[in-house]
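First, one chain by itself in structure tokens, the form predicted on its own.
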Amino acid sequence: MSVQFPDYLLNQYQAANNAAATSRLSAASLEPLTLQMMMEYATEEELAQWHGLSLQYADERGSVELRSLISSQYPGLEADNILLFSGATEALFCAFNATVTAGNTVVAITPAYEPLLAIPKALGAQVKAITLHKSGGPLTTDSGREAHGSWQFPVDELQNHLQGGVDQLVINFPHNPSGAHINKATQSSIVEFALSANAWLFSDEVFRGLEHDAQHQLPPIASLYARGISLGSVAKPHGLGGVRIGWLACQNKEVLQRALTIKRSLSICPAITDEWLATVALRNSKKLIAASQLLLSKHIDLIENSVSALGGRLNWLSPQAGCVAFPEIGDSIDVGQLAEKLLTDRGIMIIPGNCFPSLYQNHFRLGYGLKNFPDVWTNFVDYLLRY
């Protein structure tokens, strides 16, 4: 089957509206770090490396130093179990092309970052969706914060989806766009289901490290299961979207070799400057993430303190991880029309639910990781109250 490159609704929407936006309320990212900030985290030895860096081609697999640093996040894995890419999306594309063939059955959770469903479908697989459920509220979270409901993964429905056979399960926790997370018992059940089906288990873990309670961080799938593939990135947990370093972690080195063969027709190798920046970031990951967690907590408090005043215009579902949520707009308001008018009237861009394949169309992705979020959120709340 020929290579297929799907055109994604999310990218189309952003391309059509970015120019008109003066502020963004749907960014799935933290406040971007500057190059100067990264230099301040570097040691004298690292700074000397930077200033003397030869702008040559990098190793096609990624440097041994960086792959070794990444592998320390995956118990039982070594540098040879890690393969670097120019960003997580390239890694995702190569992983699916290395493991999915026409006629396969793939089960993926929704709502979803669209490539997680679109790429297997483009490769000729039958893609079945298992949809996150909403739990009721109010309830009290582990942090003591009052919530208004949350998203739950229906692990009990997995057995029904496995009937008739499945070749690959696709999961994403911490989840984009909802901010949902699962516990270790649910993760273990998912691994057991994959094992019973002898299926690949692809796990998008790019927001790993941004759990709102650090005790809820899960072991990576690649460490738990021989046919597990973990997708990682330096960008999401560190505010480094411009550093294009993503990776696959897997016990199966043959699948990594197949992914590498595909990558040779794409980026070939990572950027040497990005490798240096990623190395500094990962060596200082705990410091960088700790600062971001404080900001995220303040922003969630701001949201939850506003919900009651909105009088049903916003159904808030509390995230457990990451820097995004997926709230619902009240029944009397069409989210697509709201997004259009909000952009025109206030210059604020939100991304409606139809950009994330699911049943939940009247939702939107809410990003709360940028420093200007309090001002933009206050503006949004004011607009929604007047709408």
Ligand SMILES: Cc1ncc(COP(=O)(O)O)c(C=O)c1O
Contents of the next structure:
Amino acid sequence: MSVQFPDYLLNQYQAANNAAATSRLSAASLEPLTLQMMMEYATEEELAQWHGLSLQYADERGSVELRSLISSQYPGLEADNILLFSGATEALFCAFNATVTAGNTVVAITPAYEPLLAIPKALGAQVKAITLHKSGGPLTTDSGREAHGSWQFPVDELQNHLQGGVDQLVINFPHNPSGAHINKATQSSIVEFALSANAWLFSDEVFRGLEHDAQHQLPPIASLYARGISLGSVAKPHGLGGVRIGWLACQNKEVLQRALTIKRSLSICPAITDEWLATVALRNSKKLIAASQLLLSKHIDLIENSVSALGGRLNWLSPQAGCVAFPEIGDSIDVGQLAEKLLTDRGIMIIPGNCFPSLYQNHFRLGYGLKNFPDVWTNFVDYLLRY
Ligand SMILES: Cc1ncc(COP(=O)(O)O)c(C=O)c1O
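Would you mind giving the form predicted in complex with this ligand, to go alongside the form predicted on its own above?
Time for the whole complex; same chain goes first.
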């Protein structure tokens, strides 16, 4: 069967509206680092390597040095359990092509980063959604501060899918677009479920490292389960979307070999300059992430301080990780119309919920990782109050 390449709603929406946008309130990224900053983080030796870099094809698997560095994040795995790609997007495309066949049943989390559902579907799988729930709501705590609801993974619902068989379970924590995260007990139940179904467990972990409380970082799925595949990337936790280095980590080397075969028809190998940049970023990851965490926490405070003034216009659900949230627009306001008018009137782009497959349509992705967030947010709040 021929694969139909999905035309993602998110990309279509961005392509149609980018030109009109002067600021973005839905970016799933941190403020990008500059080349100059990366040079400042590099050691003398790394700088000498950079200047003498031979601009040849890289190793098709990615350099052993970089794969070893990455494998240190995966207990029990080594360089040969890691395969590099030109971005996480290519990695997930190759992973699904290597593990999904027509007629398979794939259970996937929603709301979702669209390719996580669309690619298995394009490969002929039957895709069944498992949908995050909303729990809690506005209430006042002892400290007088408002506590907000959050998103929860409905682990009890997994069992409903066992009958009839599951070939692959697709999860994404920390989650885009909601910023939800799971705890260790839920992660263990997910792994047990995959084990009992003998299913592949594809875990999109590109936001790993951006847990708002560092203690909530989970072990990667690839370290926990023989048929677990972890998707990782240097982009999201570091503000390096333009450094196209993503990877798959997996105990099963056969599946990595199949993914590599597919990659030979795509990028072939990572860019050698990107490998250097990714190496410097990963060696300085702790420092880089600590600075971002500070910014994210300030931005969340800013949001939470405006929520009560917005009343029913914004139903805020607190994120636990990453740099995005997925609030609901209330008071009978249509999010699609709001997005359109906000762009026309204030040049601010928000991405409506229909770009993220789920039941939750009247929501939008709120990105709070960029440096100009305070100004854009203030502008947005002002607009929503007058809307
Ligand atoms: C959950 C998730 N997975 C994968 C990707 C792809 O990452 P990249 O754009 O770096 O290839 C993204 C990008 O937004 C994402 O949000």
